[in-house]
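We begin with a single chain expressed as structure tokens, specifically the form predicted on its own.
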Amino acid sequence: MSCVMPSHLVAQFKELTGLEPTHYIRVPGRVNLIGEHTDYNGLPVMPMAIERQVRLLVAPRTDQRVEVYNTVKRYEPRTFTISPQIAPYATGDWGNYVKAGVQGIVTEALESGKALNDIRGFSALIDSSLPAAAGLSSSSALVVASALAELTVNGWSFDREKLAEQMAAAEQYVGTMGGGMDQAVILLAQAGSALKIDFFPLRITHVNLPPAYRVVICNSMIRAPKTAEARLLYNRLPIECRIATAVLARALSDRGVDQSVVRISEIVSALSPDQVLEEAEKLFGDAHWTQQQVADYLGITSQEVAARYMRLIDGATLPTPPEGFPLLRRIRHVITEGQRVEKSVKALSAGDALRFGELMNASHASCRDDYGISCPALDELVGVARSAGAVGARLTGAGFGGCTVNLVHEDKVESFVETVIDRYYGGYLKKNHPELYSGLQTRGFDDVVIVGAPQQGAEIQPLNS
């Protein structure tokens, strides 16, 4: 067991809960090296677990209540009662991520025949070194940590691969239509290697990184919360991919593609990536398709398009973008990004760091131009990183803000960090977002420029009373 209990938290836990902690749970964040927004489309990704983490001290309760405290004061305590359908807090409340993990475990327990009265709640103190809304999976780490707490206090065993798939579904509780990358790497990572993750079914392959290179994570300081307007922007992307898949499947039905497919990966497996791209270019062109155009092509009404393809998790319908749906660009990014993941595995297996860096750079361009998830700060930070010596630099995570991930030779790490601090934080950020920069001057840059190596996945440590 590599996790070490943070002893300074025990006294705080006892004071808040009146209980003795029985378990310490450590759940890492993750950084995605390449393969952005491909997981929910059924195509591979390549993340690694990082040293920054969510930590829980946990004790079982004798009732069915869950009470959670946070060492960060702005996250006020949350308490709720376990039930078959746990009602969410208001959108954006941090407690919803705890509820998501617990709800996922409770649902599975009830479906397996366990009685509701036999399911115990827990008390927990949460401490995190993961920056929120930075694209490093702080939300998924909290969901997984809460699920592990519920499993642990009830003494239930679990299979990590199955739990990863459960938690990918469970996180939809908070209204995010994501894939399964975060949960898989958080639970299945091994120290020293990244993971290539394939989906439907979930499969993992360990990938070694070049020994002479370091992964450096840089926080743009532009927050990318998956709530409110930002969550709508994020959820628009899976919907556009769903629409593009339906239209392409109909167009390619005479080429052996089943019209009932729901993911781009299913079309790619029926033909080939290059063939699908060629057909998509012919079909979509550079035009944005209207909702009515989609309906006419599929032979259904506009209302049916909304009902089948544009429904959000909360039951609402995605508002039709005034400019229409850029279906070719979405398809092109997803397919080429999946190809870049496969090429990255080959490059890294051959020890070719420069080739991997080229693929990272191409990924950022695709995320920016075809998927529309970059922003001026991320583009600036990527440009500074490359000029500072990164052989590869790209946005990472959902986009719209958050972090970049950079591949830097170990001999250049020190100068790289100095240049990024000077030119991005002391230059661009200070000029364009002075309120963000002033906070950094006070607390320093250790939390915004992180030199990392692949870490172990989630761990649970029993504590001796």
Ligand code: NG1
The other form holds:
Amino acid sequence: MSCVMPSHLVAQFKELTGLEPTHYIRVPGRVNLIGEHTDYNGLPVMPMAIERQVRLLVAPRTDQRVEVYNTVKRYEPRTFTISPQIAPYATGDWGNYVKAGVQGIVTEALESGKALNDIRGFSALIDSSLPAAAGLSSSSALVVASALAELTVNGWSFDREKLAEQMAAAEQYVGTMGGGMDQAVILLAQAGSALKIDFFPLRITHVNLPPAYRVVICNSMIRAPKTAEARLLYNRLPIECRIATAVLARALSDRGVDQSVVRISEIVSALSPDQVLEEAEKLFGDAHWTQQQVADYLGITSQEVAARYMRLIDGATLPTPPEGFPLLRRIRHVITEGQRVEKSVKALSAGDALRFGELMNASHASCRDDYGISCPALDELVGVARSAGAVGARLTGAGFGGCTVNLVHEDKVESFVETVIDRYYGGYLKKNHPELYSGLQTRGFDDVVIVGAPQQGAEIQPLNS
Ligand code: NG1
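Structure of the form predicted in complex with the ligand, given the form predicted on its own:
To see the whole picture, the full complex is given below, headed by that same chain.
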């Protein structure tokens, strides 16, 4: 066990809860190297776990309450009772991530025949060194940490792969229609290597990064939250992919594609990625499709399109985008991004860092132009990073803000960091977002430019008093 428990947290835990902590749980964040928005489409991703993490001290309770404290004051304490259907807090409340993890475990326990009365709750103190809303998976880390707390206080063993799949489904509790990348890397990462993850079913391959290169994460400081309206920006993407999948499956039904498929990966595996791309180009053209056009093509009504494909997790329907759906662009990004992950694995096994860097750059262009998830600050940061010596630079995570990930030769890391601080933070950010820059002047840059190495996945340490 490599995690060291900080003693000041123990004192704080005892003071807040009146209990003695029994376990220390450490859950890393992650940075995605390549493979963006491919996971929920069934295509691969390549993330690694990072040293920034969520740490949690926990003690079992004799009742069915869950009581959580956070070392960050603005996250006020939350208490709730375990039940078959735990009602969420208001959208955006941090406690919903705790509820999501606990609910996932409780649902599974009840389904496996355990009695509600036999399920214990816990008290926990949470501390995080992961920036929130930055695309580094602080939310999934909290969901997984809460689930591990619930499993641990009940003395339940678990299989990491199965738990990763359960947690991907469990996190949808917060209303995001995400995939399974974050929970998988958080639980299954091994120190020293990145992971190629395939989905449905989950499969893991360890990938070595080029030894002379470092992964540098730069926070654009533009927050990328997934709450309220911002969440719609994210959810619109899986919905557009579902619509594109349905239309393509219909078009390709005479080529052996089953019309009931729900993910782009299922079409790609029936034909080949290049064939699907060619067909998609012919079918969709570069125009946006209206909801009515989709309905006409599928031989259903526009209301049926909304009911079948545009439902959000809370039962509401995605508002119809007035400009329509850019179906070719969405499909093209997802398919080429899946190909880029496969090519990256090949490049890295051949030790070809420059080729991997090119693929990262191409991924950024595709995320920006076809998937629409970049923003001026991310584009600027990527441009600065390349001129500062990164062989590959791209946005990472859901997008719309948050961080970039950069591959930098170890000899250039120091000058890379200096140039980025000077040109992006001291130049672009100061000029265009002075309010975001002023905080940095006092805080420094340790939290915004992070040089990372692949870390171990989540760990649980018993505290023997
Ligand atoms: P982040 O960057 O943590 O918001 C989200 C999804 C992933 C994946 C990426 C884009 C969740 C919990 N995570 O990650 O599954 O789709 O966006 O590649 O929804």
